[in-house]
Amino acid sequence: MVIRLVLFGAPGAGKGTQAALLKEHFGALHISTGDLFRRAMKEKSTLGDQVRSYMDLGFLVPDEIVMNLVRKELVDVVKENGFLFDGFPRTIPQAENFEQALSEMHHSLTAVVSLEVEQDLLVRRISGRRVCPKCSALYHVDSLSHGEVCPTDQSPLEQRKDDAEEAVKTRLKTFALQTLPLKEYYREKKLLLQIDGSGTPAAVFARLLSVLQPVLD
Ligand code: ADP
């Protein structure tokens, strides 16, 4: 079954924990725009220094740079068995950038997942948030019990800089200005479905292979 999915959901909702497993269960390529930001950081390129401002403090970065990345990923993307998007569209004009280059290569959304998730359980997951720089994988403190490394390939584990309090604030912020209208705006295109984000990574997934059953059908 081939699987075209947007993950929605504010900071800390776990769109990137769900896409890895959804990533498993249906092999389809997961693409996150806060992890390609991430790299080009992390390799000095000229995208990371033109994004590094903002991400760091929380801010989006600008719909332009955006979209010139996804418009990039999207020719490759289109061949895979389907695609996961995480943490795009985060903006309406990203939405209809993204409708326009899609329908370009023929091809649609089969649905827009919103995860909700309260206020004060985003902020305790993100707070507790660590990352392996490695490998990716991502770990909430809570669930470590051999200390903050990365019980895949030991390396000390590391939190994001935007995770710091000031950011996670903005980060939240932004969402309710910027990325909530598009809610709306999936809603009214008949592809959103909304699923409690809360509980363990493997409850909400049962959720959400649930909720999909009925447009996988
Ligand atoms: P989270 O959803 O937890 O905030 P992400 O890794 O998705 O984490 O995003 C981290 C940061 O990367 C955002 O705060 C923003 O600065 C930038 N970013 C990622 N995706 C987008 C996007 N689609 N539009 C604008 N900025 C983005």
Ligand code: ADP
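Numbering follows the first chain given and starts at 1. For clarity, every value in this text was computed on a predicted model and none was experimentally measured. First, how it differs from the form predicted alone.
Hinge residue among 43, 161, 93, 35 for the rigid-body motion between these two forms: 161.
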The other form holds:
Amino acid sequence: MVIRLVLFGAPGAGKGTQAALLKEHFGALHISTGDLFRRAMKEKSTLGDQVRSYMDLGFLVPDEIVMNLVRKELVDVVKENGFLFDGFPRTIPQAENFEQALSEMHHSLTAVVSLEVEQDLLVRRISGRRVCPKCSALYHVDSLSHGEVCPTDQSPLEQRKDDAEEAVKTRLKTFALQTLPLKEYYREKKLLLQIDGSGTPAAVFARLLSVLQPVLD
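Go ahead and give the structure of the form predicted alone, now that the form predicted together with the ligand is out.
We keep it simple here and write out only the one chain, dropping partners and molecules.
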């Protein structure tokens, strides 16, 4: 079954986790703008340096930069069995540009699923994240039983600058101002589906599949 979804929600809502489960379930291509940003930064290009300057402060990356990265990625989408966008679009201009790009490829969205999570839980989820600088594995401090070291290679875990508590709060404020209006945008297009994003990943995934079933029938 071909699905073309946007997973919508604040930072820490669980979009990446649910996208991974959906990818396994439907065989669709998972496209995360966060991954696109980190890839650009790793390449140490001018574009990557621009991305880093915004992300380190917890600000949204400007639309023009985001769309340059996304349009490059969309070239491969037409070859895949559907797609799952995670963390994109983040503004109405991005959504409009995205819709135009899909139309040019004779595609349209199946749905936009919004994961609803309380802000206090979002802050705890994000500020507790740690990453291994060696193998890039991602952990949460609540799940670590032997201190903040990677269970695989024993490397000291690090906190990304944009996961620090103050940066998280800035990201959530920016989300409320610039990204939250997208809910109404997609509601008017009759594409918006909303689910409770709290609880275990399995519980959230069960809700997600349930709300998707009517639009997939």
